[in-house]
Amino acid sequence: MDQRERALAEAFDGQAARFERAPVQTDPVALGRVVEFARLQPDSRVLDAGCGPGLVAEALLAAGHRVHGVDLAGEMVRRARERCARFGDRARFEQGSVSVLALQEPFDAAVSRFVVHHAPDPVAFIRAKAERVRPGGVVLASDHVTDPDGPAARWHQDIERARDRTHERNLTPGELADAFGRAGLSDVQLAEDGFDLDFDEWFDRGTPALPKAEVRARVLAGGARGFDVRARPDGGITIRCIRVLVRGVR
């Protein structure tokens, strides 16, 4: 691992327990949407890049596929193995980076969820996944996205970086689809839907660069497509976000 990957692994080792319980991560409807949108052939062999605690892997395994998960964070890998132990040798997990993953045979598909915004070079990350998939295989990414308007996107980016030092940049939906094209994938398809975050739950499972009160004040001072802020009567804050699924074929 390079220095940045070690920092990312350390941060997510610390976040693992809260991450695994987070409503946005565990939502069964959203997990089912990933499986449905991938449209994989039965018994596909799937690479889960940035597998976290195995939530996406579990959904894919339950749908009858085989999964090889890879994550930088050792604690995430431990939790993924524990979560998916009942699937036996259909589920395999290892600590490391997808960019250096040794390949014995190509996968039928490669997926990732909420990983692209941590990648310094999203196209390189998507290409690394695609290179490990057989010709005709599927590559899929799901991530939360930002506003196509430049000032609104910069405001959103500043908020995300203040709440979590591991954050690189949210792409717009168009940028994420374009990244698939630039990575050499064809038949690129995109779908988006909304989801809600509670500010306190979202902030508390991050790795913040600024105090919570300061980030809260910044959140209440603006808004963007993909990060629509709504103050509640109970004093809490709901943030309406946009999640995008992009699918391409190698």
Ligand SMILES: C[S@@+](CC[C@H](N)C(=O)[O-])C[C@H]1O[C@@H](n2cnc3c(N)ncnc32)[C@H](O)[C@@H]1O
Contents of the next structure:
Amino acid sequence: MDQRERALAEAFDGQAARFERAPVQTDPVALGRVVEFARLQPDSRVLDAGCGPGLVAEALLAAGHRVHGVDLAGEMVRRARERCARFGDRARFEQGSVSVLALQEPFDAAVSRFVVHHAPDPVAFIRAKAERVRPGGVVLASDHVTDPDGPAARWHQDIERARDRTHERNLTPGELADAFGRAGLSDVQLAEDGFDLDFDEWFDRGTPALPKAEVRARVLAGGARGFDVRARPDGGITIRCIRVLVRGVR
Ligand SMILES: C[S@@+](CC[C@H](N)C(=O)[O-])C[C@H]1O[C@@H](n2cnc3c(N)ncnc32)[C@H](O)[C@@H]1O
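So that was the form predicted alone. Now I'd like the form predicted together with this ligand, please.
Shown next: the complete complex, the earlier chain at its head.
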């Protein structure tokens, strides 16, 4: 692990408990969409790259697949093992970086959810997944995305970084699909769906660089495709976000 990855691991160790309970992460419909969009052969061997507390892994295991999860954060790996213990040796988890994961028998598929925006080089991250999949295997990434308009994307980016010091950059939907092409994948397909974030819930499980009141004021001052802000009558804020699913074949 390099210095940046150690900082990422530390941040996710700290937010693991809240992350594991967050409505956006635990939503069974959204987890089902990941499994459905992947269209894997029965009993596939799947790499879950940046597995977090094992929510995606659990959905894949329940669908009859085998999962090898990898995550930088030790606390995330501990929680993933606990969550997926009932699947016995069909579920394996290890702490480490996807980019240096030892290449043994290639996987049938490699998935990741909400990880690309932490990667300093998204194409290298997708390629690292693709290299660990057999020819004809599936690579899937799901992530929240940003606006193709430059100023709107920069406003969104500044807010994400103010709320989470480990945030690198949200891609646009097109950039994520292009990253698959640049990583050498074919038959690239993309689907979008929306989800709602509650500002307080979201901010409180982050690793902020700025005080909450300041970030709140910034959020209320703008809007972007993928980060559409709605002030509620109860004083709260709902942010309408866009999550994309991209699937490619090695
Ligand atoms: C936002 S969480 C998503 C967790 C999980 N995929 C989910 O959707 O529930 C991002 C996770 O990716 C992990 N991560 C980021 N970059 C990674 C890398 N290069 N190798 C392994 N894990 C990574 C972080 O430690 C963190 O637990």
